[in-house]
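The chain below stands alone, shown as structure tokens; this is the form predicted on its own.
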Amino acid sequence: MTSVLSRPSERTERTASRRHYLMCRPEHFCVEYAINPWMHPGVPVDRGRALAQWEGLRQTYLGLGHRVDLLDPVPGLPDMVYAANGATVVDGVVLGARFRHRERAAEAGAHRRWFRAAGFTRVVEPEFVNEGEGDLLVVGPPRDTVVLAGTGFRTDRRAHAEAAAVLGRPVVSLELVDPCFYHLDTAIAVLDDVTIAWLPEAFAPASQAVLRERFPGALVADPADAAVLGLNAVSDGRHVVLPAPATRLAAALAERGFTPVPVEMSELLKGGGGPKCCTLEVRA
């Protein structure tokens, strides 16, 4: 599949579609261990501010007309706020997560229980490590989606074949090489069915070549914007919710006809997450 994208100088009229998201309140959020370069246990966390920023994100989605369901937070699991890592859902099929680090392992079961209670009939516990939509990004129209799959830091490459079998979609493997961009959703933002924004330096040369071939008109992010997790963004096809400091990326999105929606995520950035990390899309 080769994308037919507009060139960067061309402005395209974008269309939003209503989305269904799962989020988890950061009631127990703190940074008491370090499992990515963003986490520094000695740096204090303002949980009240984290809650306010998270609520601002939730209200942003509701204001855009999207549905938001909530996963109950569990004491002792401070990273549950990063709900995107707990599963990948395509056509109502739920591929659960298996976390690489023991500190997050119990989150996977909480996600599976939520989906089963919500009436999803196929909820699969994986054999290999995959960290949900952190490393499995769905792109394309509903009947022709492809899964972009990251590996290198968290998700086991063997999980890519498992994802293809469970979700029934082609999977494109991509190797991440910069530990600051430890999940695929920190280095790629899916903007619509055929458009991505990305940071080439986060990928091995072979993976860069794959992405350039598939998305020849992709928006290349400024490294300074990527450094504030600007690519950890959520798009409904028109509106792109992204961290407020990613100003150059916001301007580039507007030039392409998208509507950037900046949100403050500074407190949740201390755990290595932005809007996308906090947002799991439920594709029923």
Contents of the next structure:
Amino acid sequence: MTSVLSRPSERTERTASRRHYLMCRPEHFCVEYAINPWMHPGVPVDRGRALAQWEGLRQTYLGLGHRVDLLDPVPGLPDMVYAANGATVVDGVVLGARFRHRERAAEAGAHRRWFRAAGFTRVVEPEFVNEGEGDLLVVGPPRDTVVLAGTGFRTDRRAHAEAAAVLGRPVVSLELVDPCFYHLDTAIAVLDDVTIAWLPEAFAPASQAVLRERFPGALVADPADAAVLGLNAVSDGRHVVLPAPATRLAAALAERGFTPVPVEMSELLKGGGGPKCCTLEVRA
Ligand code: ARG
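I've shown you the form predicted on its own. Could you give me the structure of the form predicted in complex with ligand ARG?
Time for the whole complex; same chain goes first.
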């Protein structure tokens, strides 16, 4: 017997867990090179506004009870605000990043130094290009996590095996096909241990099949929401911090029992990033 009330969406009580994030103030943020289709060096960027929006994001996390640590911004590294790209941390093991573009190369060392100074003893400098949590998304319950790993634009496919070896977790390789969704975290949002939101057309057919099988309850994003980087969202299991213009996605999340928390990120979108790009999760 099925009734409206037995639909899991209405019955699910979502539980938040306290998170630990690393962020980097956009003190030197600008768009003076273009390494993704969102970046247009001629378009002016209001750094004051970027700083205010970033501070709004930080305050949002603090208000939700999360811990936020800060990485010192480095002059000459305007994309450093996208802290998600600097590492992937699982169970206290830090897989460092190696950037595809030389403009961002020096960010990797700054991240590794931060983690070492913070007392992490296993900090690995990788051999192959991986852009941290931009392309490596950790999903699942603590003892049973897998890493969803993107490739196609930034992270080298060979880095997937390297991530599996360093992090000691199974890795699921996924191929991105649309340059607007050049990092996995622009095409998938991890909402809880078993639920994702995603944009199917951002993936090659074989990868779509893999995701459909693994996440039967996935929320499919409206392309209009993905086009404002709506999937670049950060969830604590209950609250989902997402770009304010992604209104359809926010409504769909609410219908599933999540609490959407919209944030304004228009200036940082000019560099091709949203809330998730600005947020590295530290899983100690
Ligand atoms: N301008 C940066 C780049 O192209 C944006 C990075 C966005 N970060 C992310 N996690 N998707 O590398």
